[in-house]
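A lone chain, given as structure tokens: the form predicted alone.
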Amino acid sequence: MHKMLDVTEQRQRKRRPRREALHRLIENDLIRRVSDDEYRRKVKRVYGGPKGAMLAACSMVSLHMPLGERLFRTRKFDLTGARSILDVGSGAGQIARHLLKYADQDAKVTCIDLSHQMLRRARNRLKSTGPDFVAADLACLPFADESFDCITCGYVLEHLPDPKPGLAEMARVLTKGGRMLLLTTEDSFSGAWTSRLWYCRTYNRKELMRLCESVGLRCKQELWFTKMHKAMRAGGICFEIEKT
């Protein structure tokens, strides 16, 4: 049996660099090869235009927004008891939704974008007074210490050359005890096109987890959409998060 499994982890191992390499070759190198600030003005020209237009569209065709909601619907992210929820990147309001439908009533919901024009789509697209809707940039976020006790992260740390400042200026604005709900694109052969697509990075899983940690933030659980993608290992990168 001991022999099988050495076997079998050979093969693994010989398997993973080719792997690498095809997914070092699809994926975008952008966000490498420019500076901060040149970066961060492609991803709001992007967002900005007929691709961010499309967003919402696109993560109903790639189930993203269905799947989605069900985390929230069977609780497997709680937001019972959240006051202070925080939205970062809201995009065209796909997360945003969902919070406003399954958070308590009483809940504050601030939703925050880098680019102005995916809040006010965001904002048309809810089509409710309650949000909040800032512009402001993951890695300096315009909101005291400890503001919040809930916060939604979907699909923008990768957007971030260097994702530990947006990890730790979320650490800073989560109360202790808090809860985060971060999901992520991986290094997979599916997130390798992802990042073609949003020229965005990826995550190695295991790295993303001591990243959080070095910040303050304990993976609590890795949750999945369904089992199937759990089996499969599909659907990026999603974990629930506290503030140790």
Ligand SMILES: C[S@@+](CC[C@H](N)C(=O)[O-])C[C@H]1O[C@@H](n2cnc3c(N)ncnc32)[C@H](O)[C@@H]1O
Given for the second form:
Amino acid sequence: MHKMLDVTEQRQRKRRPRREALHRLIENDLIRRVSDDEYRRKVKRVYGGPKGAMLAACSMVSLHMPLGERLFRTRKFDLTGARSILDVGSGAGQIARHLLKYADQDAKVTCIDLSHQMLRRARNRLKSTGPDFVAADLACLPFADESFDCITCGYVLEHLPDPKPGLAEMARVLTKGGRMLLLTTEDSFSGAWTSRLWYCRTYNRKELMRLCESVGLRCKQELWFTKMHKAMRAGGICFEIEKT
Ligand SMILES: C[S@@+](CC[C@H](N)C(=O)[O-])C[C@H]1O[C@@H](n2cnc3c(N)ncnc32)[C@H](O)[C@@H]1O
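Since we've got the form predicted alone here, give me the form predicted together with the named molecule too.
The next block holds the full complex; its first chain is the one shown before.
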């Protein structure tokens, strides 16, 4: 049995470099090629334009929206007791909608996004007076230390040329013991295509975990949308994180 496992592992190891080379070939490398300011302008243009207008529809088609809702509905990521929730890079309000549905009635939700157009779209889609909408960059959050006891950050970190300042900012505004749901595009075949479509980068789990730890955030557990996603290692990276 052990011998068989060894052989399988060896085969997988041999295949990995080829697979990684393929991912690198497909993956968009704009984030590494241009200056931070130029890249930031590109992100604003992409989300402010027709692609951004299609974001909510894309999240439905890719099933990220219903699968994301599942995490909250089944309490895999439990919002109970959270009083002040920050949704980073709220886009079309895909996650904010779940927050409004599953968080406690008295929880305050704040949505931030780099793109004014995306904030407007989120406001129109959510049709709720509840959340505050703030135009801001994840790398420089306009909030006092420890302002939030819960943060959700879905598919935004891959838009930072250097993720560390963004993670450090979220660690700063999170209360001690506060929790965060962090979703990112994974270094996989489908992730590489996503990166092509949205001009973002991808992560692998170990790298992301190390980055979190370097700013005082601990990965409490890895979450999966469904059992099938776990078995197939598909659906991107999804961490529940705690500020230690
Ligand atoms: C793929 S969408 C994610 C939408 C939603 N959070 C979700 O889970 O589906 C990425 C969003 O992050 C925003 N964004 C990109 N870079 C950002 C930054 N540095 N600071 C804040 N928001 C950013 C984009 O404008 C876009 O609305």
